[in-house]
Structures are given as C-alpha cells and as structure tokens.
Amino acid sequence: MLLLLVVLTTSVAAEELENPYTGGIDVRMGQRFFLSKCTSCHGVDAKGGVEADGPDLTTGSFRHATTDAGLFRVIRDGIEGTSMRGLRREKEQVIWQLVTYLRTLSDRVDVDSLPGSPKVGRQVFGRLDCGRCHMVDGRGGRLGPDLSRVGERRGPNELAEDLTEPSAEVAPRWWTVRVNRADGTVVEGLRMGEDTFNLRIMDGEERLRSFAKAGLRSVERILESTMPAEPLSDDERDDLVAYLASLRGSES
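Kindly present the structure of this chain alone in the form predicted together with heme C.
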C-alpha cells in the first residue's frame, strides 16, 4: 500500500474543496457570466467557437480536468500557451458557479446513446455491493460520495475512469488516514475534520471517532482510495457507466 507521511493542516486550500455553489441560482449566475465572458470563443451554446478556437464544453468530459476542483483551477488560472486566460481577479464564488453551469451542460449526454444498459448496470451495482459505501436516493452507505446525482457531475469518460482508476484523483473529503496512537494501536478511517487539538475520523463501520492530537504518535495519509478497483468486464463497465450517467436526481 502506498503511504505518505504528512502533517495535516487545519485548513485546506479553497480550491481543494468540493464545489460549495451548486444550487439552481448558481446555475443561472454561472450561465449569465458565461454568456457575457466566454461565448466569443466557446460559442453561445458552449459547443465550441465558430471563428475562434474554444473547444466544445458540453461533451461531459474535459481534457484538462476531471474533478470540480480541477475545472475551478482551469477557469481561474487559464491554460498556459493558449488563448484561454484565467479569471484570477474574480471571486471564487463566480468561478464555482461557472463550474456548476458547465457541469449541467453534460446533462445533455444522452444516456440512450451510451453502449451500456442502465437497467443492467443497476443490477451490477447491486451484485457488486457498491451500495455498501455509496448512497443512491437515500439508500446505502456513507463511506463514499452520494451518487444520486453523479450523472450530472461526471461525464461517461470520467465515470469509466472512476471505476477503473479510483485512486487517480481523490478529493480531500475522501482522504483516508492511519492514526498511530502513542500506545501503539492503529486506527484507519476517513478524515472527517480536525482542529488544533483533535482529529475526527469515521472508521469502516461508519463510527465517528475523535482523537486528541497530543496522544498521537503520527498520522499518515493513505493515498489509495478506499474504493476497490473491481476487475470489471467491458460489458459490466459499460452498463455501470450507463446506470451512473442516468442518475440525475429527480429525472432518474
């Protein structure tokens, strides 16, 4: 297992967090900003510029980012050596709202056009017990992200990557830590939060546990995702992707 010794800090840089602005109003604000600042290169429908060279942003996956935090960075910092300039002067909120808006565009990925079957995918999801860690429509575990609307957040290519390379990009919310206590015992779990004195984790049984930092020998971050990389057949992967892509909140 891959291990790295880290000193955990109390604050995580803003851009490492999950998108805090994902409501309906944020979609509209993001769209408004997009229409005023981005269409000259990406087109009014965001499908790519006619005269300019901005790429299609509606395909459901991005070349330069896979997570929301990654998209945030692309929009804030721009892409070096291209006409895509960053928005360093804008408020973080505006950039997150753009991310939210761009994510809704991939809604247009038509589930029927995918090679897999959502219906079969739902069965595979049950058979592989993915619900042990993931909630869908209020049912399931809390050891991984809620997938009820994952089809809005992630495009088909990203979903396929989530399944085959779960450790590629793990958001800090899902970092696992190994706590080495002064008495020699070891506890592993998801890092839920910390302050100057205490570290809180959720262990594999979903129990919340708090440790006084003074009583710890060390804390290691486990870089690998707790999400197992299942050996999936091509069909199973396609079906799971179609099922996950179909999870879009109320529409599903």
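Numbering follows the first chain given and starts at 1. Whichever C-alpha set is largest while still superposing within 1.5 Å between the two forms counts as the rigid core. In this text the structure is predicted, and so the values were computed from the model without any measurement. What changes on going to the form predicted alone:
With the core held fixed, Gly24 shows a CA shift of 2 Å or greater between these two forms. Annotation: Cα of Lys37 displaced by at least 2 Å between these two forms, core superposition. Core-aligned CA deviation for Val120 between these two forms: less than 2 Å.
Given the form predicted together with heme C above, I would also like to look at the protein as it appears in the form predicted alone.
We keep it simple here and write out only the one chain, dropping partners and molecules.
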C-alpha cells in the first residue's frame, strides 16, 4: 500500500507541477530524444506529413493537451486507439525535456521586444568580421556553425551566452585538432575525416590537409571554441543577440 501511495503521489505531482527542466541544455536533450524516438511518426522537422503519420507538432496547438503537465501526461501515457505509445519506461526528466523541446518549436521570439537592434547588430557582426568563420544565407566562412537559421535553434539567452562564453558548450563537430608533425611543425584545424591510417583537417584558411598518422608525432584534440573572446559592451551584445535572433532562414 505504501509503495502504491508513493507511485500515485509522484504521478500526481508530475501532472500538477510546472516543468522543472526548461534550460538550454534541456531543450537540446529533448531534441536529441525526439530525433531518436519520435521522427518515424512526426518527421525530423516535427511537422508530420505524407510519410510520417503523426500530427504536426510545430503549431503550438495540441489536440489532447493545453498545458505542459498535459503534454507530459500524453507523452508518458500515450493516446489510446492511436500509434502514440506512452513512454512510461523513461525517466520523468526525459519526458519533461521533450515537452520543453516541443514548446520551442512554436515559440517565436518577437525580435522587436528585445533590447537590441537587429540592424545595428548586423553592423557589429560585420565590424567584428564574424562572417570569416560563420555563414549567413550562403555567404561567409565554414570554420564555425552556419548561422542562417540560428534564431530558430537558439533563444536570446542562449545566444548571449554563446557570445560571452563561447567555450561553455562546444559540439564535437567544432573541436580543433592539433597535429604535431615529425619535423616539429604544428598544424591546427577542424577534424573533417579520420580512419585507421589517415587524418584530414580544414585549417584556418579553409584548406583541406591530409596526414598519414604513421608520420605524426602526436594528435591532440582541443575542446575549447575557436571563437575569439571579443570584448563587447552591453549594447553591442544586445544588438548582436537581436540580429542573430532575427536569422530564421527564408524569414530573415
């Protein structure tokens, strides 16, 4: 009886409490789980479609739930008579993170409500030569992430953190490789490909360089961001955030 009471209490709490997992890392973990478990029905873009028989999850309106707690319940318990199966075996944290991610699919930041100016931010972006490493709408470099749709992927707070603490979280795709050659020279670049015998990187001039591992002294991975720590005023940061938040592909 005591065990049953504990289970019921936990279940009720999950439905009544607000979502406790709403940070940037929760969005990313929710997206990761969605891509691994939910795309067969809802599609990679969460819009359903011809081949994906699940409903569009990007409209902000859900047929069986209106609150985060309701979404939690639907994801956990499933929907009887449909292909939506519950995820009762998953931890509550995972389900909450999935709810958080689903909410971001329809949340549209009103750029005009942000403290900075997208127009001025674009000028700051150019003055700092951010396009040397980042591509926007097909123009720019390839040494950093493509920012053409970054306003869809990152919220204003996350964008501000990206600018002020670029090494706080660096995806493995953007780790740097330092190659120490037999003659003592060192070459650094982004890891583009690797197998048992060879390593290929793209150096700071976007040149592809290939190395036979047998002829190298060492290969070192650098996990920090290559983005320079430019000192920004509060106004410059706000303007850059507003500009980046406005980048939404064809809508930008």
